[in-house]
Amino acid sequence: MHSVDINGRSVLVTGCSSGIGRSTATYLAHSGFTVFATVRREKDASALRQLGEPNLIPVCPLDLTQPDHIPAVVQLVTDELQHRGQQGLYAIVNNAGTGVTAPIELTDIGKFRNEFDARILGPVALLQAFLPMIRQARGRIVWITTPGLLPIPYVASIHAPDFAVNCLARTLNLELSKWHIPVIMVRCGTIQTAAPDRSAREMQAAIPTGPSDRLALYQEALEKLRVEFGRLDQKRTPVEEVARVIYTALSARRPRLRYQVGRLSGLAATMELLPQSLVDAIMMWRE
């Protein structure tokens, strides 16, 4: 596959305190470029640091449902590219969020609230003070998803925002298609993260703090799932898989724009071509 010169590239990648975020950006990094490493908490900073890795720059405090973090972002990334000697900022790889585990009906606003935030309007107001270092380098956008855009119980809150991305990307290809700017989904299924355990516990504990009566309408499934979360956990793909993907997205001369990585990301990309009647069908089936 023909690639493109990494040298002197530099990409900004959210989200790194953990999982995909952190393995994508120490393996990017190991790989030649200059990342810039986003995170909420000074600790986490510290801790990549500590890593010695000189490609890799930390970059704190970004929380996404924060945009007052940004305008000082932009002028970090701008003085070190400055300073490094390279023009514009290659690519953005959107990974902050997480999402919560519940029923809609038992969802906690705030917490849904803060992850459409992290995943939607933040991520677009980042696109919007930094796609002129994008253009300048000639550069693109990956997004980290889901593997499919289908409508499966207890998890909306880190689907919903995936099918608002769906539409951002699909979109901003159209939009930006005249500066050969392609916007890329890497969609995972299954991956080792935190993220799987703490979604587990986070249910888990939420389940004792919602009125009884309604709790007591979804108990039976929501341990059923939870159980579910127990044995996917031995099948998890290891999470160097997706920041291999993503080096092979941002490297390649003519990168799809959309890549699957992960045991279940293949069944769900399928699923997603079939009519929705069909899918909703399988999805009640599995209650």
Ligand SMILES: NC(=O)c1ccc[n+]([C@@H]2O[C@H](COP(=O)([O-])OP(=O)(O)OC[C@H]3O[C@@H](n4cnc5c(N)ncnc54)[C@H](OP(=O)(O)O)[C@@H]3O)[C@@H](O)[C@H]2O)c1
Contents of the next structure:
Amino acid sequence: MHSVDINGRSVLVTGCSSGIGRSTATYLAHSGFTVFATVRREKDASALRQLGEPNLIPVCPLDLTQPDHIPAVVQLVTDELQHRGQQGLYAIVNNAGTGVTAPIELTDIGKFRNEFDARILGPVALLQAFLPMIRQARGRIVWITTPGLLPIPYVASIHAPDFAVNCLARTLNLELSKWHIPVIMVRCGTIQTAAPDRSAREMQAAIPTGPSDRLALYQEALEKLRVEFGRLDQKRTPVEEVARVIYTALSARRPRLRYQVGRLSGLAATMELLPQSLVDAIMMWRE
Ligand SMILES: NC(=O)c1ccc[n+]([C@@H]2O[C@H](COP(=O)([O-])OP(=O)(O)OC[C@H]3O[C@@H](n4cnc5c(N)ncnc54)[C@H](OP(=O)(O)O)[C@@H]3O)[C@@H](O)[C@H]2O)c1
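Okay, that is the form predicted on its own; can I get the form predicted together with the ligand now?
The complete assembly is shown below, putting the previous chain first.
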């Protein structure tokens, strides 16, 4: 057999109010994992509860910009695992994140900082708290990222944390190898969630509110981007495909360290292999 027995194994997934997190949490729970699905708001926990899935346990609140939420999460998971007679936590799926679309010059620093907290510092604090339990379960860690490390204009608040995730995941792989804890990146292309639409709407709303002289400098490029987003939106990959890949990453006896999923994912991964100067020239030409 090439799969591990998932019975009696538990997974914590962050950012489960919508999109990839919610779909993954429900898919894994239907498949037999015990799933701790973290959300920030009680209404989202309640919506998950209403699904009536016994393997799905909403955990609220976990806002990754608030490290003081973590001890209560650890306590809840510890109590529930004990109640279910499970040894350790098998996996964490670091999914939560939002990101804004804007030129770096005009990016809201508070939102930029929140994104680094949600995608880098919060997950590191969470890992520090849960690693003893993951070690006990000989588990694994999964990180959701964009498909390639590329300097794409106007989405640095999403892609800069991706570069950092790449560094963390690969370094953790080395640091945790003696306990056989793989750290896996699931690199997603354009996925059908509410996030891209929200990002486009936020960008649209920001245009008339920013400093008009500086916005004018980017107006043409942002309009072009808006049209490009619209085109991408017509061909996004269903979110369930990501959930299936995450299931594979968690259940394969020997998981790969990188999985690519979603439209344009293969192209981005291939571009990443090109010399940086060539990639930069291609991006400049697109501008
Ligand atoms: N959609 C794509 O095409 C795509 C492609 C590549 C990578 N990704 C990555 O996949 C992840 C999920 O994206 P999605 O498309 O599924 O977006 P989504 O539907 O907007 O889901 C984002 C989730 O993250 C949560 N979240 C945001 N900030 C948080 C924080 N500070 N603490 C805790 N939870 C927080 C949100 O909770 P609230 O509801 O409380 O805000 C929500 O549950 C993101 O990291 C994104 O960068 C997405």
